[in-house]
Amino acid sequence: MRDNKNFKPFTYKVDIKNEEISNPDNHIIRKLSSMKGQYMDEKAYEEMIKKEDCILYEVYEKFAPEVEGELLQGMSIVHPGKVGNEYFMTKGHFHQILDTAEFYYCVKGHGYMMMENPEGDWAAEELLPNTVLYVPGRWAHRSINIKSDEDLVTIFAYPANAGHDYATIETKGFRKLVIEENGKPEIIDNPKWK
C-alpha cells in the first residue's frame, strides 16, 4: 500500500499519436497465451498460439495510494485482430471492492465495452472517440476492439484501492460475447457461460 501523506500533485502527458502516456509507472502486456479459455473457438485459439503469442492488449498506469479516495489512472490499448470470429478483448474483470466504479474515455479506434452483474443484469456499450463510459460499481467490465486496422484506446480512472478480480471472469466467463458476423459486430449468447 502507497502512503497519500507524501503523495503530491502531478501531470502527465497523453500522446494518442504514439499511444502512450509520460512516465508511466507500469506497462501491462497481456499476451494470447494470458486469456486461455476465454474465447469461443478453443481450436482457433490453440492454433493462433502455436504460431505466435502474440499481444492483444496493454495498460499504461500512473499510480497513486491504494487508499479510499485516492484515483489510479492509465491509459488501455486493445490491438487489432480475431480469434476464430471474436474479437481481441481485455481479460476483464470485477474490482476487488466490488461497489467502486470506473470511466473510460475513448480517444481512439471503434470497440464495445461489455459489462454485467452477479444479478445477471448485461450492457454493451459502444465505444467511439470523444465517447466517456462510466462503469456503475457490481459491473464486471471488458473492452473490446471491433476495428481490424487500428487499435481501440481509452483513459481511465477508478479508486486506487477498488483492485481488481480476474479470477471470476477466468472461471466463469462473460455471459455474452462480440463476434464478427457477415462483416460486422454481433452480440451472442456465450456457450461456454458457466
Second form
There are 2 protein chains.
Amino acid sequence: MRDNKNFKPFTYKVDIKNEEISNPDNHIIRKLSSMKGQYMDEKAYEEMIKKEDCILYEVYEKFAPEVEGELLQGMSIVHPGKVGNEYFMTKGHFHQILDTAEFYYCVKGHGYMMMENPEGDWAAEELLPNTVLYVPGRWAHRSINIKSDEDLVTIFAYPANAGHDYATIETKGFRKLVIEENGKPEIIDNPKWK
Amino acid sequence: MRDNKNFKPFTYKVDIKNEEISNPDNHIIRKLSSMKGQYMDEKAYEEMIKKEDCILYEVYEKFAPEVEGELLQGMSIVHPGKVGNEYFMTKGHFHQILDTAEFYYCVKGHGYMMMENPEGDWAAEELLPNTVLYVPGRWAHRSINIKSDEDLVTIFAYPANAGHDYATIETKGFRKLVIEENGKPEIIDNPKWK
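Having displayed the form predicted on its own, please output the structure of the form predicted in complex with a further copy of the same chain.
What follows is the whole complex; the chain from before opens it.
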C-alpha cells in the first residue's frame, strides 16, 4: 500500500465518548443484510430485515503498509440488539495467513469474543472496559455485544499482512453461539455448525 | 517459547489507577545505573546516582510464542523526574528485525515518543491519555515523561519475533533530546550523537 521506508510515525485520538478515532483512513458499516445465514433464527432475521436493514457494527481503520512486520489498527463498534434471542455480533473471521494474532483493548461496553481454531478448540472471553484480549494465531474471532443499551467498543491491532478469511465462517459458522436466556447470556452449541 | 498450536486466547485487566496489569508474565525494573552514558549531563547523573540508584521506568510483560505472526504486549510506566534538565526516559531501542512496528496506547500521563530511523529521519510524537501512537518498522523509539508529578503509562503490542537492539542506541544515542527549558519541554540536538 505504501513504501515502508517512507512511512512515518503517527498518532490518533481515541474518542471513547463519541466512539470515533481522529483521521480514520476508512469507515466500514456492516448492516443486517451482510449477515444472511449467520443467525440461528432465520425467521426472526427475515422479519427484522423487512422492517429495516439496520447497522450491526462499524469499524474505523488506520492503514499501514500491508507487509510483514507492520500492524493494521482501528476501532470496532458493535451496536446493541438481538436477532431473535441472539446478540448483535461481527461476521467473525480467520486471518488469511492463519498463524497471525490480534490484540484487542476494550474501552466501552460489555461483550464476548467468541473464538475457535481449526484444531477443534473454542474459547469465549469476556470483554469489559480496560481489558486486553489476546487472540493468538489460528483462532477465528467474533465480537458479541451482550448489553441492551450500550455499544461494545474495542481498539485492535494485528499483523498488516494477515488478510481476512470471512468465507470459512460464512460457510461453517462458529461452533458456539451466545444467546440471551432469562435475561442472561448463555453459550450454546450452534445447531447449524458444519 | 510455547507451542503455537496449543497457545490459548487470554485476557488481562489494565488497572490504570494502580498502574499494573493482572497476571503479568514478567516485571522489568530499570534503574538509573542501567542508563550510564545516555544522559547529556554526566555530572548531574553521577551526583544523582551517588545519592540513590532510583527507578526510572518499569515494564509489565505478557508472553506469547516468539514467532512471526504473534504479538508481545504489556504496560510501560515511566516515572517523573529529570537528570539535570533532561526528563526521565526509557533506554530506547530498534527492533532486531528492523522492519517491525510497535503499537502504543497511552492511558495516563503526558510525554513524548522520540523516534528515528537509519535513513536519518526523526520524529517526536506527543503522548496523552487515549492517544494511539504507531511506530512503523525501522524506527527506534524511546518514551519520555514530561510531567513532574505523574507517571507516563502506555499499553504496547509488537511482533513477537521482533527482538530488541539496545546496543545501537547505547552507542550512538538518539539524534534529538527532550529537555526542560523555562518549565517547558524543548527538543534539542544531542551534542553527544555519533
